[in-house]
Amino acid sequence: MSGELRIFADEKELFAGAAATFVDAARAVLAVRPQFSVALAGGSTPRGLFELLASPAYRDAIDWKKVVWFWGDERNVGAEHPDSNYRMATEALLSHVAVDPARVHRLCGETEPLAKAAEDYQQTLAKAFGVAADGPPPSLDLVLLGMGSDGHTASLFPFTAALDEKARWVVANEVPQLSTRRLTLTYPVLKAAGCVLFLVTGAGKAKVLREVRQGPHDPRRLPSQAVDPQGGRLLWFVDRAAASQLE
């Protein structure tokens, strides 16, 4: 599989490497453009990175007011729900740094029908980048992704309809294996990104990481395999436990 693989001794070192990568990417972009765009990942792993970015070591590392915030996916819940990816990122990072509220764009998982929330978010992305909502997707500067033990990323789950989306940037995805619905960015947006950074930790991810990176190409079963930025960077930051089955 393509992409640069970096193996860290443990989660602490991985988060430090990811935080440095985040800051370096932001500084590089802000040196030539007025804003830095990032899509945040949900789940448990990114919290450690967010908390580190909010710490004194990084709190003043960049001009946070110039960061434009998006999310890679969201559960079918409101902003205050314990399962909300937006709430997690806000508690761990956004409430601790000087963000511009007008540049924080959450996915509204409580909206019904959920397809309307997806349509609205595509319009939000288009407006933020000054592009047509019915054209090619914009290029996010950085997309943070995790990977589930089933090989999913964002809310692109195995064998779900969102995997087939070729035009829309955001969709409402039925996830029968979890008896739920999710909002998710699609492959067209992920492939347009300037940089995609996967964060994978723990021995529980070792088997699927080996399959995703070194097994046969089967993205319907292992959706993370299909994330391949066209012209951008693909980085895999994994700890030693997650990398334990790699050849």
Second form
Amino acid sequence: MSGELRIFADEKELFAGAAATFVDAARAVLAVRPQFSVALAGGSTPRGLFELLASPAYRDAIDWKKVVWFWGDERNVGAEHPDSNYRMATEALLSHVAVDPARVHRLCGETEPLAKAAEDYQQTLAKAFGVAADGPPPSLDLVLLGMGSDGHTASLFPFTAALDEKARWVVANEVPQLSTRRLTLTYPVLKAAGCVLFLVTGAGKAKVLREVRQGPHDPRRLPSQAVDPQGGRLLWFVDRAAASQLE
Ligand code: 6PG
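For comparison with the form predicted alone, please write out the form predicted together with 6-phosphogluconic acid.
Expanding to the full complex; the earlier chain stays at the top.
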């Protein structure tokens, strides 16, 4: 498995490393371009990073108005729902720093049909980057990803249809394992990113992290294995507990 692996003593150290990486990436891009684009991960792990970025230690580190915010995936819920990835990021970070609301692009998980939300988001991405919506995907400067204990990332779940998507940048994905549907960025977008940063913590991820990074290549069963930015950086930030089964 490719990519740079960094093992941190604990979650606190990992979030500090991730916050520094986020700020460094933003500063490097903003030194040469007017905006910095990021796709946020959902789930519970990133909350600690978002809260740190909103803290006095980092809240003045970036001109937050120059950040363009996207999400890697969203549940089939609205912005106010407790399960919403948008809600978590807004509570932990976006409501605490001076973002430009016009640059906050929520995945509208409440839309029916959900496929319409995916199509709309592809148009949003294309417009934000000034590219054609039917061409190659834009290059997000930074994509934050988590990983489930089943090896999924974003909402690219094992053996689901989204794994086979080679053209569209965003799809509505049926997830039978959870009896739900999710919106998710697809591999083409992840492969085009400037930097992909996985954040994986806790002993509960130790087995799958070993399988993903050191086991046989089997991306239909372990979708995280197929995330490999072509011209970009792939970083795995893990804590010691998650790394406990690595050779
Ligand atoms: C989501 C996430 C998902 C998440 C993993 C890990 O919407 O749930 O995008 O891919 O990153 O499920 O979740 P935890 O960080 O809660 O372990």
